[in-house]
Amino acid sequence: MPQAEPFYNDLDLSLAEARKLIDGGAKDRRHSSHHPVVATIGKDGLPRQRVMILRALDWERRLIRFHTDWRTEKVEELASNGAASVLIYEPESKVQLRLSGKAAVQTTGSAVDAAWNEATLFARRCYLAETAPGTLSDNPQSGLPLWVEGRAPSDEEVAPARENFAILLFEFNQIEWLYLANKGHRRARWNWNSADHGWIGNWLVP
(Lines of atoms letter the chains of each structure in order from A and count residues from 1; the text may use other names and numbers.)
(Lines give C-alpha, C1' and ligand atoms only; values in the text may rest on other atoms or scores of the structure.)
Protein backbone atom coordinates (compact mmCIF):
# COMPACT_ATOMS: atom_id res chain seq x y z
CA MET A 1 0.00 0.00 0.00
CA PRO A 2 1.38 3.47 -0.88
CA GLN A 3 2.76 5.53 1.98
CA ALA A 4 0.29 8.06 3.39
CA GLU A 5 0.83 11.75 2.67
CA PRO A 6 2.51 13.69 5.52
CA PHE A 7 -0.74 15.59 6.16
CA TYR A 8 -2.79 12.39 6.43
CA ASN A 9 -3.09 12.46 10.25
CA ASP A 10 -1.94 16.02 10.92
CA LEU A 11 -4.42 18.90 11.19
CA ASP A 12 -1.79 21.62 10.84
CA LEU A 13 -0.26 20.06 7.74
CA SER A 14 -3.71 19.52 6.25
CA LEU A 15 -4.52 23.21 6.73
CA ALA A 16 -1.19 24.13 5.12
CA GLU A 17 -2.06 21.88 2.19
CA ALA A 18 -5.45 23.59 1.87
CA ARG A 19 -3.73 26.96 1.73
CA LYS A 20 -1.30 25.66 -0.88
CA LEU A 21 -4.20 24.45 -3.01
CA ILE A 22 -5.98 27.82 -2.96
CA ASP A 23 -2.77 29.72 -3.57
CA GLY A 24 -1.93 27.47 -6.51
CA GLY A 25 -5.20 28.39 -8.16
CA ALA A 26 -4.51 32.08 -7.67
CA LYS A 27 -1.02 31.96 -9.17
CA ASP A 28 -1.32 29.37 -11.95
CA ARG A 29 -4.09 29.54 -14.54
CA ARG A 30 -3.42 25.89 -15.41
CA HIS A 31 -3.99 24.76 -11.84
CA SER A 32 -7.24 22.85 -11.29
CA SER A 33 -8.21 25.14 -8.41
CA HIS A 34 -8.05 28.17 -10.73
CA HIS A 35 -11.73 27.56 -11.59
CA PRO A 36 -13.69 27.06 -8.35
CA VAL A 37 -17.46 27.00 -8.03
CA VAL A 38 -18.86 30.04 -6.24
CA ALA A 39 -22.31 29.77 -4.65
CA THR A 40 -24.57 32.58 -3.47
CA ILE A 41 -28.20 32.88 -2.42
CA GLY A 42 -30.63 34.12 -5.06
CA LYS A 43 -33.39 36.64 -4.48
CA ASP A 44 -35.81 33.70 -4.46
CA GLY A 45 -33.93 32.09 -1.60
CA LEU A 46 -32.48 29.32 -3.76
CA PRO A 47 -28.75 28.67 -4.17
CA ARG A 48 -27.00 29.93 -7.29
CA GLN A 49 -23.72 28.45 -8.49
CA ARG A 50 -21.23 29.43 -11.17
CA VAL A 51 -17.60 28.75 -12.07
CA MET A 52 -15.38 31.78 -11.55
CA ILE A 53 -11.68 32.50 -11.98
CA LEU A 54 -9.68 32.62 -8.76
CA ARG A 55 -7.61 35.79 -9.14
CA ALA A 56 -5.85 36.28 -5.81
CA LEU A 57 -5.58 34.96 -2.26
CA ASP A 58 -4.77 37.03 0.83
CA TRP A 59 -4.43 34.31 3.44
CA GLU A 60 -3.82 36.64 6.38
CA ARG A 61 -7.03 38.56 5.66
CA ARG A 62 -8.86 35.37 4.59
CA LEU A 63 -9.82 36.98 1.28
CA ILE A 64 -10.20 35.51 -2.18
CA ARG A 65 -10.63 37.87 -5.12
CA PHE A 66 -12.73 37.26 -8.21
CA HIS A 67 -13.63 39.59 -11.08
CA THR A 68 -17.17 40.23 -12.24
CA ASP A 69 -19.44 42.55 -14.18
CA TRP A 70 -21.30 44.75 -11.70
CA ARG A 71 -24.46 44.39 -13.81
CA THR A 72 -24.78 40.66 -13.11
CA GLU A 73 -27.65 39.37 -11.02
CA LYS A 74 -25.36 38.02 -8.32
CA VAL A 75 -24.23 41.55 -7.44
CA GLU A 76 -27.77 42.51 -6.47
CA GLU A 77 -28.18 39.19 -4.66
CA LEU A 78 -25.06 39.75 -2.57
CA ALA A 79 -26.24 43.23 -1.65
CA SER A 80 -29.21 41.69 0.15
CA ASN A 81 -27.57 38.46 1.33
CA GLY A 82 -23.79 38.25 1.44
CA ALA A 83 -23.64 34.57 2.40
CA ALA A 84 -21.42 32.66 -0.03
CA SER A 85 -19.33 29.54 -0.41
CA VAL A 86 -16.50 28.41 -2.66
CA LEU A 87 -15.94 24.82 -3.75
CA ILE A 88 -12.57 23.61 -5.00
CA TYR A 89 -11.68 20.10 -6.13
CA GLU A 90 -8.17 19.04 -7.08
CA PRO A 91 -8.44 15.67 -8.92
CA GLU A 92 -4.73 14.87 -8.88
CA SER A 93 -4.42 15.02 -5.09
CA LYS A 94 -8.09 14.05 -4.59
CA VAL A 95 -8.73 16.94 -2.22
CA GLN A 96 -12.00 18.83 -1.93
CA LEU A 97 -12.24 22.18 -0.15
CA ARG A 98 -15.44 23.92 0.91
CA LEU A 99 -14.98 27.48 2.08
CA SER A 100 -17.81 29.34 3.78
CA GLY A 101 -18.15 33.03 4.50
CA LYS A 102 -19.48 36.22 2.98
CA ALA A 103 -18.91 38.09 -0.24
CA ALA A 104 -19.14 41.72 -1.30
CA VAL A 105 -18.66 43.55 -4.59
CA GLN A 106 -16.56 46.68 -5.09
CA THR A 107 -16.73 48.85 -8.20
CA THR A 108 -14.42 51.69 -7.20
CA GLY A 109 -11.24 52.17 -5.22
CA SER A 110 -7.55 51.40 -5.48
CA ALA A 111 -8.04 47.63 -5.22
CA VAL A 112 -10.47 47.67 -8.18
CA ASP A 113 -8.16 49.89 -10.21
CA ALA A 114 -5.19 47.61 -9.52
CA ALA A 115 -7.17 44.51 -10.52
CA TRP A 116 -8.27 46.19 -13.75
CA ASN A 117 -4.74 47.26 -14.62
CA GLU A 118 -3.31 43.78 -14.10
CA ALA A 119 -5.96 42.10 -16.30
CA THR A 120 -5.09 41.22 -19.88
CA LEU A 121 -6.73 43.00 -22.79
CA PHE A 122 -8.67 39.83 -23.61
CA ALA A 123 -9.93 39.66 -20.03
CA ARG A 124 -10.96 43.32 -20.06
CA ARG A 125 -12.75 42.79 -23.36
CA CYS A 126 -15.46 40.78 -21.56
CA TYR A 127 -16.69 43.97 -19.90
CA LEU A 128 -17.43 45.64 -23.22
CA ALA A 129 -20.72 43.71 -23.33
CA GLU A 130 -23.41 46.15 -24.37
CA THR A 131 -26.13 44.66 -22.17
CA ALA A 132 -25.99 43.04 -18.75
CA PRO A 133 -24.94 39.38 -18.55
CA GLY A 134 -28.02 37.18 -18.29
CA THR A 135 -30.23 39.49 -20.36
CA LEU A 136 -32.75 37.62 -22.53
CA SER A 137 -31.81 37.49 -26.22
CA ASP A 138 -33.67 36.43 -29.35
CA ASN A 139 -30.44 35.16 -30.90
CA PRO A 140 -27.25 33.42 -29.76
CA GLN A 141 -24.61 36.07 -29.16
CA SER A 142 -21.45 36.93 -27.25
CA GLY A 143 -22.85 40.24 -26.07
CA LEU A 144 -19.73 41.97 -27.38
CA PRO A 145 -19.76 44.66 -30.06
CA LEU A 146 -19.11 43.09 -33.47
CA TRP A 147 -15.98 45.17 -34.02
CA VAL A 148 -14.16 43.46 -31.12
CA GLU A 149 -15.23 39.84 -31.59
CA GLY A 150 -12.31 37.52 -32.27
CA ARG A 151 -9.54 39.97 -31.45
CA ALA A 152 -7.86 41.74 -28.56
CA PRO A 153 -8.79 45.42 -28.25
CA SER A 154 -6.29 48.18 -27.66
CA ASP A 155 -6.02 49.95 -24.31
CA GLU A 156 -7.94 52.85 -25.75
CA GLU A 157 -10.69 50.67 -27.19
CA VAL A 158 -11.22 48.75 -23.96
CA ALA A 159 -11.17 51.81 -21.68
CA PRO A 160 -15.01 52.25 -21.66
CA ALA A 161 -15.35 48.72 -20.25
CA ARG A 162 -13.85 49.85 -16.95
CA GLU A 163 -17.22 51.18 -15.79
CA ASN A 164 -18.67 47.66 -15.93
CA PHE A 165 -15.77 46.01 -14.09
CA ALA A 166 -15.91 45.06 -10.42
CA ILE A 167 -14.17 42.77 -7.96
CA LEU A 168 -15.91 40.23 -5.77
CA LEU A 169 -14.15 39.76 -2.44
CA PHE A 170 -14.95 36.55 -0.60
CA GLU A 171 -14.02 36.50 3.10
CA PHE A 172 -13.98 32.95 4.43
CA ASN A 173 -14.30 32.00 8.09
CA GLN A 174 -14.63 28.25 7.69
CA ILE A 175 -12.62 25.69 5.73
CA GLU A 176 -13.76 22.12 5.29
CA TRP A 177 -11.27 19.61 3.91
CA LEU A 178 -11.89 16.18 2.40
CA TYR A 179 -9.03 13.97 1.27
CA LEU A 180 -9.97 10.84 -0.66
CA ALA A 181 -7.55 7.96 -0.09
CA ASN A 182 -7.72 4.20 -0.63
CA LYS A 183 -6.34 3.69 2.85
CA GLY A 184 -9.24 5.66 4.29
CA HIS A 185 -10.55 9.15 3.69
CA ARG A 186 -9.76 12.09 5.94
CA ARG A 187 -12.05 15.02 6.67
CA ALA A 188 -11.51 18.09 8.82
CA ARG A 189 -12.98 21.52 9.49
CA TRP A 190 -11.38 24.74 10.67
CA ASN A 191 -13.28 27.73 12.02
CA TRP A 192 -11.74 31.18 12.34
CA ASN A 193 -11.42 32.35 15.94
CA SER A 194 -11.46 36.14 15.78
CA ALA A 195 -10.57 36.47 19.46
CA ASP A 196 -7.30 34.56 19.05
CA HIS A 197 -6.81 35.44 15.37
CA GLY A 198 -6.27 31.83 14.41
CA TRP A 199 -7.88 28.72 13.01
CA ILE A 200 -9.41 26.08 15.28
CA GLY A 201 -9.52 22.66 13.63
CA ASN A 202 -11.28 19.38 14.31
CA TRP A 203 -11.35 16.04 12.56
CA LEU A 204 -14.67 14.91 11.09
CA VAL A 205 -15.90 11.51 10.05
CA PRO A 206 -15.64 11.47 6.21
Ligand SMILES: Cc1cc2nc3c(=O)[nH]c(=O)nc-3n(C[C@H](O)[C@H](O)[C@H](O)COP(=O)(O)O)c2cc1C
Contents of the next structure:
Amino acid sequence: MPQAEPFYNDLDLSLAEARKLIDGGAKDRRHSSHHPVVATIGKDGLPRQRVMILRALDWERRLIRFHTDWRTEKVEELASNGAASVLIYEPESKVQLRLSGKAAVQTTGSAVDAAWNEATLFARRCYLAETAPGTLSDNPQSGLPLWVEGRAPSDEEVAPARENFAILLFEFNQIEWLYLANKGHRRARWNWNSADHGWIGNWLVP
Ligand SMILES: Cc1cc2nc3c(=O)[nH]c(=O)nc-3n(C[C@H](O)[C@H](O)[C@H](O)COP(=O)(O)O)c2cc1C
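Hand over the structure of the form predicted in complex with the named molecule; the form predicted alone is what we had up.
Every component of the complex follows; first up is the chain already shown.
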Protein backbone atom coordinates (compact mmCIF):
# COMPACT_ATOMS: atom_id res chain seq x y z
CA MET A 1 0.00 0.00 0.00
CA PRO A 2 1.61 3.32 -1.04
CA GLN A 3 2.29 5.83 1.70
CA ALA A 4 -0.46 8.50 2.00
CA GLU A 5 0.56 12.08 1.20
CA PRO A 6 1.62 13.82 4.41
CA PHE A 7 -1.34 16.23 4.14
CA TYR A 8 -3.93 13.46 3.62
CA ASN A 9 -5.30 13.46 7.20
CA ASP A 10 -3.79 16.74 8.36
CA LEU A 11 -5.75 20.01 8.12
CA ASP A 12 -2.73 22.28 8.63
CA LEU A 13 -0.67 20.46 6.02
CA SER A 14 -3.62 20.51 3.59
CA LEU A 15 -3.83 24.29 4.02
CA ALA A 16 -0.07 24.56 3.45
CA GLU A 17 -0.49 22.49 0.28
CA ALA A 18 -3.32 24.76 -0.89
CA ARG A 19 -1.06 27.76 -0.40
CA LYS A 20 1.73 26.03 -2.34
CA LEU A 21 -0.63 25.36 -5.26
CA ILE A 22 -1.85 28.96 -5.48
CA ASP A 23 1.69 30.26 -5.18
CA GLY A 24 2.85 27.82 -7.86
CA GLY A 25 0.30 29.37 -10.21
CA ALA A 26 1.77 32.81 -9.59
CA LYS A 27 5.37 31.70 -10.11
CA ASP A 28 5.16 29.14 -12.91
CA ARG A 29 3.22 29.82 -16.11
CA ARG A 30 3.06 26.06 -16.88
CA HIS A 31 1.29 25.37 -13.57
CA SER A 32 -2.48 24.69 -13.93
CA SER A 33 -3.13 27.16 -11.12
CA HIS A 34 -1.73 29.86 -13.41
CA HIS A 35 -5.10 30.24 -15.16
CA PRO A 36 -7.97 29.88 -12.69
CA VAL A 37 -11.63 30.60 -13.36
CA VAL A 38 -12.82 33.84 -11.79
CA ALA A 39 -16.55 34.20 -11.11
CA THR A 40 -18.46 37.40 -10.46
CA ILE A 41 -22.14 38.30 -10.29
CA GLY A 42 -23.47 39.84 -13.51
CA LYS A 43 -25.62 42.94 -13.56
CA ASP A 44 -28.58 40.63 -14.26
CA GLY A 45 -27.84 38.77 -11.01
CA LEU A 46 -26.55 35.68 -12.81
CA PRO A 47 -23.09 34.16 -12.29
CA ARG A 48 -20.40 35.01 -14.88
CA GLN A 49 -17.07 33.23 -15.16
CA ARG A 50 -13.90 33.71 -17.15
CA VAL A 51 -10.34 32.43 -17.20
CA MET A 52 -7.76 34.90 -15.91
CA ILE A 53 -4.03 34.71 -15.39
CA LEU A 54 -3.00 34.54 -11.75
CA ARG A 55 -0.24 37.13 -11.40
CA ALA A 56 0.65 37.19 -7.72
CA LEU A 57 -0.31 35.80 -4.33
CA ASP A 58 0.08 37.72 -1.08
CA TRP A 59 -0.77 35.05 1.49
CA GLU A 60 -0.49 37.34 4.52
CA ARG A 61 -3.07 39.74 3.09
CA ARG A 62 -5.07 36.91 1.44
CA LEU A 63 -4.82 38.72 -1.87
CA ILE A 64 -4.54 37.43 -5.41
CA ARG A 65 -3.67 39.88 -8.16
CA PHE A 66 -5.03 39.68 -11.68
CA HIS A 67 -4.63 42.12 -14.58
CA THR A 68 -7.45 43.37 -16.74
CA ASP A 69 -8.73 46.12 -19.01
CA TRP A 70 -10.87 48.45 -16.90
CA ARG A 71 -13.37 48.64 -19.79
CA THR A 72 -14.31 44.93 -19.45
CA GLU A 73 -17.75 44.03 -18.10
CA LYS A 74 -16.39 42.38 -14.96
CA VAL A 75 -15.12 45.75 -13.75
CA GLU A 76 -18.59 47.27 -13.87
CA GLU A 77 -20.03 44.13 -12.29
CA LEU A 78 -17.59 44.31 -9.40
CA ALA A 79 -18.34 47.97 -8.82
CA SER A 80 -21.97 47.08 -8.07
CA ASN A 81 -21.29 43.74 -6.37
CA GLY A 82 -17.80 42.88 -5.18
CA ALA A 83 -18.58 39.22 -4.44
CA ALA A 84 -16.20 36.93 -6.31
CA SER A 85 -14.97 33.37 -6.37
CA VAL A 86 -11.82 31.81 -7.82
CA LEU A 87 -11.68 28.18 -8.89
CA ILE A 88 -8.44 26.28 -9.41
CA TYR A 89 -8.08 22.69 -10.55
CA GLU A 90 -4.64 21.15 -10.50
CA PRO A 91 -4.84 17.80 -12.37
CA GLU A 92 -1.30 16.73 -11.37
CA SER A 93 -2.15 16.95 -7.67
CA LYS A 94 -5.85 16.16 -8.17
CA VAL A 95 -6.80 19.14 -6.04
CA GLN A 96 -9.71 21.51 -6.53
CA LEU A 97 -9.59 24.80 -4.65
CA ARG A 98 -12.55 27.12 -4.35
CA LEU A 99 -11.70 30.53 -2.90
CA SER A 100 -14.45 32.95 -1.91
CA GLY A 101 -14.28 36.62 -1.11
CA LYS A 102 -14.53 39.99 -2.77
CA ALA A 103 -12.69 41.74 -5.54
CA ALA A 104 -11.95 45.36 -6.37
CA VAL A 105 -10.32 47.04 -9.33
CA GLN A 106 -7.60 49.70 -9.22
CA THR A 107 -6.54 51.82 -12.20
CA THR A 108 -4.13 54.22 -10.50
CA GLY A 109 -1.52 54.05 -7.78
CA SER A 110 1.90 52.56 -7.23
CA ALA A 111 0.70 48.92 -7.29
CA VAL A 112 -0.87 49.44 -10.74
CA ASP A 113 2.24 51.22 -12.03
CA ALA A 114 4.48 48.43 -10.74
CA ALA A 115 2.29 45.75 -12.36
CA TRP A 116 2.31 47.64 -15.66
CA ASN A 117 6.09 48.05 -15.60
CA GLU A 118 6.56 44.33 -14.84
CA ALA A 119 4.37 43.21 -17.78
CA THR A 120 6.01 42.19 -21.05
CA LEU A 121 5.49 44.30 -24.17
CA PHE A 122 3.29 41.54 -25.62
CA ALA A 123 1.14 41.49 -22.48
CA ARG A 124 0.83 45.30 -22.51
CA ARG A 125 -0.16 45.18 -26.19
CA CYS A 126 -3.64 43.78 -25.26
CA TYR A 127 -4.47 47.12 -23.67
CA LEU A 128 -4.04 48.94 -26.98
CA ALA A 129 -7.52 47.71 -28.01
CA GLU A 130 -9.28 50.71 -29.51
CA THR A 131 -12.78 49.88 -28.32
CA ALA A 132 -13.89 48.21 -25.11
CA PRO A 133 -13.56 44.40 -24.97
CA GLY A 134 -17.02 42.90 -25.53
CA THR A 135 -18.20 45.66 -27.91
CA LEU A 136 -20.35 44.31 -30.77
CA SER A 137 -18.46 44.16 -34.07
CA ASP A 138 -19.64 43.83 -37.69
CA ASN A 139 -16.49 41.92 -38.62
CA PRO A 140 -14.04 39.46 -36.99
CA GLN A 141 -11.25 41.48 -35.39
CA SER A 142 -8.60 41.53 -32.67
CA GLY A 143 -9.55 45.00 -31.50
CA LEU A 144 -5.88 46.04 -31.86
CA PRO A 145 -4.72 48.76 -34.22
CA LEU A 146 -3.52 47.15 -37.49
CA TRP A 147 0.02 48.48 -37.10
CA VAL A 148 0.66 46.32 -34.04
CA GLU A 149 -0.95 43.06 -35.17
CA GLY A 150 1.58 40.21 -35.27
CA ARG A 151 4.36 42.04 -33.47
CA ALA A 152 5.32 43.42 -30.09
CA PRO A 153 5.00 47.19 -29.72
CA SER A 154 7.91 49.31 -28.52
CA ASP A 155 7.83 50.92 -25.07
CA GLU A 156 6.87 54.20 -26.64
CA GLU A 157 4.13 52.70 -28.81
CA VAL A 158 2.49 50.86 -25.94
CA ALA A 159 2.63 53.76 -23.45
CA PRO A 160 -0.90 55.08 -24.26
CA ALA A 161 -2.34 51.64 -23.41
CA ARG A 162 -1.52 52.25 -19.73
CA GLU A 163 -4.78 54.14 -19.31
CA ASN A 164 -6.78 50.97 -20.12
CA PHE A 165 -4.82 48.79 -17.71
CA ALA A 166 -6.08 47.84 -14.27
CA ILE A 167 -5.33 45.39 -11.51
CA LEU A 168 -8.06 43.27 -10.00
CA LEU A 169 -7.37 42.40 -6.37
CA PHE A 170 -9.25 39.42 -5.02
CA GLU A 171 -9.32 39.12 -1.23
CA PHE A 172 -10.36 35.68 -0.04
CA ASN A 173 -11.74 34.79 3.37
CA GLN A 174 -12.69 31.19 2.65
CA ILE A 175 -10.75 28.33 1.06
CA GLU A 176 -12.36 25.05 0.15
CA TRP A 177 -10.17 22.06 -0.61
CA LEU A 178 -11.06 18.84 -2.41
CA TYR A 179 -8.38 16.19 -2.86
CA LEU A 180 -9.23 13.23 -5.08
CA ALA A 181 -7.67 9.91 -4.04
CA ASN A 182 -8.49 6.29 -4.85
CA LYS A 183 -8.38 5.32 -1.21
CA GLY A 184 -10.93 8.01 -0.38
CA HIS A 185 -11.29 11.69 -1.19
CA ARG A 186 -10.67 14.43 1.34
CA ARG A 187 -12.54 17.72 1.59
CA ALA A 188 -11.95 20.62 3.94
CA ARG A 189 -12.85 24.26 4.38
CA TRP A 190 -11.10 27.10 6.18
CA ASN A 191 -12.65 30.42 7.12
CA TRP A 192 -10.55 33.46 7.95
CA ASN A 193 -11.03 34.57 11.53
CA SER A 194 -10.03 38.22 11.66
CA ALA A 195 -10.30 38.40 15.49
CA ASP A 196 -7.69 35.65 15.90
CA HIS A 197 -5.92 36.50 12.68
CA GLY A 198 -5.92 32.90 11.51
CA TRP A 199 -7.67 30.25 9.47
CA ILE A 200 -10.25 28.02 11.17
CA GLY A 201 -10.50 24.72 9.35
CA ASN A 202 -12.94 21.82 9.26
CA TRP A 203 -13.11 18.56 7.41
CA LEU A 204 -16.18 18.08 5.21
CA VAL A 205 -17.68 14.96 3.70
CA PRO A 206 -16.44 14.97 0.09
C1 LIG B 1 -5.89 31.51 -21.11
C2 LIG B 1 -6.67 32.78 -20.92
C3 LIG B 1 -6.15 33.77 -20.13
C4 LIG B 1 -6.84 34.96 -19.94
N5 LIG B 1 -6.32 35.91 -19.11
C6 LIG B 1 -7.02 37.03 -18.85
C7 LIG B 1 -6.53 37.98 -17.88
O8 LIG B 1 -5.49 37.80 -17.27
N9 LIG B 1 -7.28 39.09 -17.69
C10 LIG B 1 -8.46 39.32 -18.33
O11 LIG B 1 -9.08 40.35 -18.08
N12 LIG B 1 -8.95 38.44 -19.23
C13 LIG B 1 -8.26 37.30 -19.50
N14 LIG B 1 -8.75 36.38 -20.40
C15 LIG B 1 -9.99 36.69 -21.12
C16 LIG B 1 -11.18 36.46 -20.19
O17 LIG B 1 -11.39 35.05 -20.04
C18 LIG B 1 -12.47 37.13 -20.70
O19 LIG B 1 -12.80 36.64 -21.96
C20 LIG B 1 -12.32 38.66 -20.77
O21 LIG B 1 -11.62 39.15 -19.64
C22 LIG B 1 -13.69 39.34 -20.82
O23 LIG B 1 -14.40 38.95 -19.69
P24 LIG B 1 -15.63 39.78 -19.08
O25 LIG B 1 -16.50 40.18 -20.23
O26 LIG B 1 -16.27 38.82 -18.17
O27 LIG B 1 -15.07 40.96 -18.37
C28 LIG B 1 -8.08 35.17 -20.59
C29 LIG B 1 -8.61 34.14 -21.37
C30 LIG B 1 -7.91 32.98 -21.54
C31 LIG B 1 -8.53 31.90 -22.38
